[in-house]
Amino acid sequence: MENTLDIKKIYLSHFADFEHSLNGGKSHPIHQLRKSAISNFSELQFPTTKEEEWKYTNISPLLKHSFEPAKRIFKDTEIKVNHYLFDKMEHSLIVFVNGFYSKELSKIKDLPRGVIIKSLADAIKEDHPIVNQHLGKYADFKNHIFTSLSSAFVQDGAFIYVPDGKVVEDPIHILFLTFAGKNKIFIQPRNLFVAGKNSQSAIIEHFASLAKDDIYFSNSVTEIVTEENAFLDHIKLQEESVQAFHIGRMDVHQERNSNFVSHLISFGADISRNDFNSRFNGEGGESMLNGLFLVEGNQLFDAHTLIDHAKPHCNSHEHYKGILTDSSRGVFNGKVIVRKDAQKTNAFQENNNIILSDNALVNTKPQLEIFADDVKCSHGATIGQLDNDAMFYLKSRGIGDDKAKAILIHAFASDVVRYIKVNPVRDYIEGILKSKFHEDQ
């Protein structure tokens, strides 16, 4: 307890310095959000394993570090981003280095009239009405300490606005690169995506590190609004340093007949906690949540999802898969709520996990809370090892042990990966899977 109080004091001290640096920015309406959030942060406690929502995720390793706010310590032009791009993909690219927008590394293609892709910091300075309307309205900082921390330090991230009826043909790639070096830093990317009525777009959130063993804390919050009949395809690819800590939150509000697709692919970080909250605010909405995590060593991955069927005639489909080896840990807690008036709801939820060692462990808890009677809802979870019969079949065809294992793991993961419509991203992920399990050998 004493250690967590000390850590809180450090963050409160950092906020005082941050507020002082804002100068005229303190008069902006967004600063009221910051002040409310830091007040909540000071009252809240860091979660422990005694709390149900954090029962299997011990964040004490995160709280042992005293992180400093990230700073610009080198020229962006010295950084090579090609390694983190996707081959042959035509797209707009917006890059953030240690949480700061890099104009030099970003490239925005010709866009349909009215489409905005820019730094959130710039949009706040411009007093953009869409930002003022939506920022901080969906991610609950009153009851969640890490969201409070993010909201208190709202400064930069990606702001994407697709107006009514506009179609963005090529994916929008947001790349968050972190380089800590000898420093222990924290970054807090804050994103806002608004898809107007009848619009179509695809967005990739990509978290990566310039060094595989840097120690840092990435606390990311993304708020998404899909207006009536909008379609948004969202991919989150997390490949942080294996010694980093990644706390990610995404809140999605869907209006009538909108369609939202989410793919969460997670390979990196020592501890990765992902909270996903989606709410249907109008009838006829569709939501698909796909997830794949691969952890090894002592890594821990945690996904907590909540789909709120607040309106009738909406469909949700959720499928998360995990691959665990060594002494890694996995947590899946998926909740679907069907409200009293949400008749004709169709909700499917499933979590499947493969354990490749005796020391790996998964805790899974799919949940349904149904208050309507005319619904079709199902959920399930499996935890097991590779199919012995399938292994025997492949080996009887002259395929070696490692190769057979790699083929089965790839087949297991493909149920999630194949739904990614952006082919270069799908190929990139499959390449990572092949390299990790030596499928090409």
The other form holds:
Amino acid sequence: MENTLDIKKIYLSHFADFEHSLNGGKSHPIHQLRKSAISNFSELQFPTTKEEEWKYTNISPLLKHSFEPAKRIFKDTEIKVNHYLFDKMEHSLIVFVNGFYSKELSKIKDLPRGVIIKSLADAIKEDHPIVNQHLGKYADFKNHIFTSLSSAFVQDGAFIYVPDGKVVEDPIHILFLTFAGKNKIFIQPRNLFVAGKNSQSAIIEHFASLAKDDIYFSNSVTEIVTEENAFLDHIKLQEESVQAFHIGRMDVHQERNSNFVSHLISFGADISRNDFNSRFNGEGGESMLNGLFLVEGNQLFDAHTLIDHAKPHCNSHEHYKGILTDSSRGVFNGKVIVRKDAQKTNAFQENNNIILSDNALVNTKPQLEIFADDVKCSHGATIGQLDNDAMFYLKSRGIGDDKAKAILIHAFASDVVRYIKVNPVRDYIEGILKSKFHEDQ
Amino acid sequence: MLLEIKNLHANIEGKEILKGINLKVNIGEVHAIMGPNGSGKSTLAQVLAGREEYEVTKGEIIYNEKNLLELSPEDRAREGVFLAFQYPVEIPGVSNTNLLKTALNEIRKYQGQPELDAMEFLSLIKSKMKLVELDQTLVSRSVNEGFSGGEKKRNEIFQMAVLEPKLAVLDETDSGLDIDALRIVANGVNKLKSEKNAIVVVTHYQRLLNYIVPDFVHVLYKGKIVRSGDKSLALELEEKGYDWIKAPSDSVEVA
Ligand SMILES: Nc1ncnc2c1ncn2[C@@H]1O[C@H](COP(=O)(O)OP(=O)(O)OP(=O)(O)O)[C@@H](O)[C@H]1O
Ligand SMILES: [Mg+2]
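Now that the form predicted alone has been shown, please provide the structure of the form predicted together with the partner chain.
Following is the full complex, with the preceding chain placed first.
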């Protein structure tokens, strides 16, 4: 057991080692980002439940471990990734093992001219102008200790660039596999997706652990830019170990008329915190946020979303659902800001939760801050049990208690899952749901 | 005998609703239960199906030589009890076909029969759809979601057709139906009626009984069956209302 102060010192000393290992990398412009991030990190404290943004999420269990930076595993070809792939899907696959790009396991398809799918480490090495232009610009780390940590350790992750007017037909599957074993490691995937004007693409960020109960810390930051009239479909699928800590952040910067769809499907970790921030930076933007989380045991899932309607005529549609059993906890905090000039905004938000045991708990909080007058905004939140009438109806048809529950839970979940347009991913998730509820037995 | 209810008393939220019901139903028979609003008809139907909210305080129900009250709702269904709900429940996200396939296979498993595969199931429901003139789009939609009142009632009979119960209790399946829909529902029920099952229809209206002709008619009032007769009783009720039955039994209660 260490106290928070010591934990900070440990991360700082890991940074010193990391910096030392960079050699020539220190002269790279990105290194400025690292340096200001680490100095910011050293000023900040890890949050406690006294802070409004962390009121219901106590991260002290995370701070009890001293995690080591993950090392590259060289025999990664022995790792079987098939289990994590989506059936019958033509796609580009980019695999990271413990945060490091694995060329051997990845399989990038022939891509339209100019489209880039590669390791961020390589892109940094090449001094890619798009990376220099965008990396670190959206995920502000000033008051965020975990983002500071991520930015200080920027090293690898996925870099995807779809130039203006390009359509990437096949989904891009990014697989972050963690193979921690007995080593308590931390991995910090850092992603940058830039969708050019009039482009179209679908990206899947998939977090998985080789073992169900390894202890590790995954701190990921994804920055996304959708240029004018771009269409980007994003799916984040989280299948971490039940003992892992997952702190994930996503910042989306939406230009005029762009359309961004986000699906977050999470089976949790020990503690998983997902921050989603999006900003409409031009008129006519559309965004849809779909979320589904299922937690059990002592898992804690936390989603904090912020949609910033900075410009008029934008629509956001947010729907998060939670299913909780045992002594699990859920937190949903959905903030929508409609700025003074953002007239004709439509913002819809809904959070529904089903609690399947007496000891599970959800804290849900919608936060609408509206400064414009000609807007349509609505929000709603529900926390409840399975519908008794529906349960009795199913049982009265001969369906047993467990199966009736499974059917109703699955129906509740499908309400989110059915919006996933990438069919093989939807099937994969349906498969997990089915096996979770033993519906097929 | 298929069903024997003896001196059944039942409460909901501490309030006694059924106050000593006695009823015998033989296989091959059709019984009609009539009675004013709030007299306990749906309560009786729900107790038969096993709704936990109702507490049986006295009496017993023997069904097919078994103590029905000891069976879970699902086991009752698997033993051949079917309730067509007065107010069928909407279940968003669960398709009718999924519900029926699961239900049918659970029942078959319980009865030691092999499960139906997808093809066999599809051809079965196709033939049953015709019986109640339901079209495919309705059948593949979520259970009762957005259905009209008449569609919901037809859907109940469609489920009955697929599950082929031994004892079907139809709770006001005719209420709110126009005459065409009534005819469809009644014809469906008549086709399902056989020497191997029994049907209990709860209704307010004699017109249903023109189509589904009962062997016995019972009047339920204030939680008791206060009169039983043949189909002519229903005609008499149609003509005279309930007051002539209510008055004597009310005075009995006062005395
Ligand atoms: N959940 C409940 N809680 C309290 N009282 C109830 C409940 N359900 C029914 N009752 C009461 O029980 C009595 C009988 O109701 P029931 O629905 O069985 O009548 P019914 O004969 O079917 O009437 P209808 O012809 O209107 O359908 C009524 O007084 C009703 O108010
Ligand atoms: Mg009734």
